[in-house]
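A lone chain, given as C-alpha cells: the form predicted alone.
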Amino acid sequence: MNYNKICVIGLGYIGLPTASTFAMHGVETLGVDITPAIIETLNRGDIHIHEPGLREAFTKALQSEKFRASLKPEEADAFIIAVPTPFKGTETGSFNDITYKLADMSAVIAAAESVVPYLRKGNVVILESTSPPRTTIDLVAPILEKSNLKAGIDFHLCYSPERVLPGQILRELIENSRVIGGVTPESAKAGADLYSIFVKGQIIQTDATTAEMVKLMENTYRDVNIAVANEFSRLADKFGVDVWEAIPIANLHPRVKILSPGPGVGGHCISVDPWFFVEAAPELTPLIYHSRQVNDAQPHFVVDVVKRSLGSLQGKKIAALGLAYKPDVDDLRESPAAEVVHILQKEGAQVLACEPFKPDAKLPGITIAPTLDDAIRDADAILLLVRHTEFIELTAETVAQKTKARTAIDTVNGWDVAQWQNAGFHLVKLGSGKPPQ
C-alpha cells in the first residue's frame, strides 16, 4: 500500500519519536495530542520530553515540512494510536482473594473514538499502546465500526507494540524487529507495508492477539527475572553475602544470566504489563502475581536498609539521588525511587531529591533540589537510587567537601566501597550483608 499521510495520536515517549521518524522519511505526518501545551510547544519548534537524539530528529521533521501538530485528527491513509495505558486502581478477585491492578483503557477508547469521524475505506488503523490480550478485537474494533465500516473488510486494523528502550528509542525504532498483528492477514500485510517505510529490522506478521501477548510476555519475562534478583539481594543481606560479588560468579555458568537487583521496578512497561495478564487470568498467573509483589515491595526493603544505617529516621535529612525509573532518562513513570522517597517521609525523614534530567518535575509530596550540591549540602545521609552517569562518576573526596553527611547508601552498585570509606564515609550497599573489610 501507499501512504501519503498518516496521523499519530498520542505524542509522548513513543508517539513523538514515531511521528518524527515517519516525517523524516518523507511521509506527511499529523501528530495529535489532547494537551494544548504539548501542541503549542511542538508547533513552535520545541519538544516536551527528553530522549537522546529526539530534538535533532524533530527539528529535521519540521524542516522537511512534513510534520505538524494538532488537537484533533484529520483524514489520513493510516492512523497510529500511541496513548498511555496506566493503572486506574485495584480490584480483589474471586480467585484466592488476590488484589491486582487494573488497566485504564480510557485513553485508548478516546483515541479510537476520535478516529471514527475520519475513517474511510481502505484506511489502516494501528494500536501501539500496550494492552491486555484481545483489546484490539474486543475493544478497539467495535468502536471503529461505529463508522459503519467493518474491521478487516472495509479498513485494516492491527496491533503493533513498541519494543524500544528509553535512551535508545530512535535507533531501536528503526533497527529492532517489529511484530504486526492484524485482525486479518491482509491487515497485517498493510501494517507491515506502513512500518517498512523506515524499519530495517525484521517485520513479523501474525494475528492481533498474538502480537498483544508477545509484548506482555517480553516485559513479564523481565519482571520475573528482576524479582529473582531482588529476592537474591534480600537473601544475601540476611546471610552475610555481597550479592554484587555473588551474581557475576553465578553468571559464569553458561546457562545462567541473573539480572541486577535495585530499589524496585518502574517505567510504563515492565512494572505495568504483567498486571494485564493477572487481571485477565488471575487463576493462571501465580508466578507473575508474586513477582509483581516482590518488585513492588523492594522500596520497603531499601528503607529498611536505610533505617539500619541511620537508626530512627525521624528528622533525619536524606539526599535522594535520582527519581527516574532508569539511568539517564527523564521518565519518572511508576518510579520505585519516588516510592522510596514517599516511604522515607512517612518514617519521619526530611528528603531532598535530585533529578538532573527533570529538575522541574512536579511529584506530589516530593521536593526536588535545583542542583546536586543543594541536595547534599545539609544531608545526614546520601541515598543513591538511580545509576545516572552524573552520580556514578562522583568522587567520594569531592562529595565529602560539599556535605556534612558521612553515611551513604548505594542501592544500584554505583560506588566503590573502598573509595568512599577512604574519604571518611560509611558506605552501605543494598544486598551486601558482608561487614566492611
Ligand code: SAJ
Second form
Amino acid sequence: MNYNKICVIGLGYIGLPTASTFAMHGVETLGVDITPAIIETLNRGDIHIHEPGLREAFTKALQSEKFRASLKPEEADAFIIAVPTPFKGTETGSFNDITYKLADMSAVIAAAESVVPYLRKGNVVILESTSPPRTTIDLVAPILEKSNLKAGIDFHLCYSPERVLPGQILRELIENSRVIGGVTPESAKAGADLYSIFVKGQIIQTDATTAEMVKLMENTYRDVNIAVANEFSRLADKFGVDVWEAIPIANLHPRVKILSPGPGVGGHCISVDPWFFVEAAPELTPLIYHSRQVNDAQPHFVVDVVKRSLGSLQGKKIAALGLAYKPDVDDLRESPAAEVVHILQKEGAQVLACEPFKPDAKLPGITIAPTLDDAIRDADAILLLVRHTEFIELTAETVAQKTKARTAIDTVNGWDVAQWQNAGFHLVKLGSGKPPQ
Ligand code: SAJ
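Given the form predicted alone above, I would also like to look at the protein as it appears in the form predicted in complex with this ligand.
The complete assembly is shown below, putting the previous chain first.
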C-alpha cells in the first residue's frame, strides 16, 4: 500500500516521536491532540516533552515541511491512535478477596470517535495504546464502524503496541522488532507496509488480540520478575546474604535472568499494564495480582528500613535523592520514590527531596530542594531512591563534607558500603544482608 498522508492521534511520549519519525521519512504527517497548548507549542517549533533526540527529530520533521499539528484529524491514508490508557482514579473492581484497578479507556474511545467522520474505504487504522485484551475487536472496531464501513472489509484495522524504552525512544522506534496484529491477515499486511517505512527491526504479523496480549505479557513478565527480585532482597536480609552479590551469581546460569530489587515499580507501563490482565480475568491471575501487591508494598518496606535505621521517624530530617520513576529520566509518573517520601512524611519525618532532572517539579505535599547540597545540608539521613548517574558518581568523602548526616540508606545498590563507612557514614543497603536492627 502507498501512504502519502497519515494522522497520528495523541502527541505524547509515543505519538510525537512516531509522528516526527514518519515525517522525517517523507510521509505527510498530521499530528493531532486535544490539548490546545500542545498544538500551539508544536506549531511554534517547540516541544513539550523531554526525550533525548526528540528536539532534533522534531526540528528535522518541521524543516521537511511534512509535519503539522492540529486539534482535529483530517482525511488521510492511515490513522495511528497513541493516546494514554491509565487506570481509573478511584473506581475499582473486585473478585473474591481481591480489589483491582480498572483501565480508563476514555481517551481511546474519544480518539476512535474523532476518526469516524474522516474514515474512508481503504484506510488503515492502528491502535498503539496499551489496552486490555480484545480492545481492538470489541471496543475500537464497533466505534469505527459507525462510519458504515466494515473493519477488515472496507478498511484495515490493527493493533501494534509501542515497545520503546523511555530515554531511548527515537532509536528503539526504528531498531526494535514490531508486532502488527490485524483483524484480518490483509489488515496486518497493510499495517506492516506502513511501519516498514522506518522500522529496521523485524516486523511480525499476527492477529490483533495476540498483539495485545504480547504487549501485556512483556510488561507483566517484567513486573513479576521484579517482584521476585524484591522478595529475594527481603529473604537475603533475613538470612544475612547480600542479594546484590547473589543475583549476579544466579544470573550466570544460562537460563536465569533475575532483575533488580529496588524501592518499587513505577512509570506508566509496568505498574499499570498487569492490571489489564487482572481486570480481564481476575480468576486466572493470582500470580500477576500478588506480584503487583509485592511491588506496590515495596515503598512501605523501604520506609520500615529507614525507620529501623533511625530508631524513629518523628521529626527526623531526611534528604530523599531522586523522585523520578527510574534512573536518568525526568518522568515522575507513578514513582515509587515519591510514594516513599509521602509515607515517610505521614510517619512524622521532614523530607527534602532532590530531583536533578526536574528541580522545579510540583508534586503535592513534596518539597524539592533547589540543589543536592541544599537537600543534604541539615539532614539526619540521606536516602538514595533513584539510581541517577549523578547520585551514583557522588563520592562519600565529598558528601560527608556537605552534610551533618552520618546515616545513609541505599535502596538501589548505588553506593559502595566500604567507601561510605570509611567516610564516616553508617550505610544501610536494602537487601545487603545487614538490615538495621
Ligand atoms: N525496575 C526495577 N528493577 C529492575 C528494572 C526496573 O525495580 O530491574 C523498576 C524501575 O525503576 C521502574 C519500573 O521498574 O520504576 C519500570 O521501569 P522499566 O525500565 O522496567 O520499564 P519502563 O516502564 O520504562 O518501560 C517498559 C519497557 N518494557 C519492557 O522492558 C518489557 C518498554 O520496552 C515498554 O515500551 C514500556 O514499558 C511501555 O511503554 O510499555
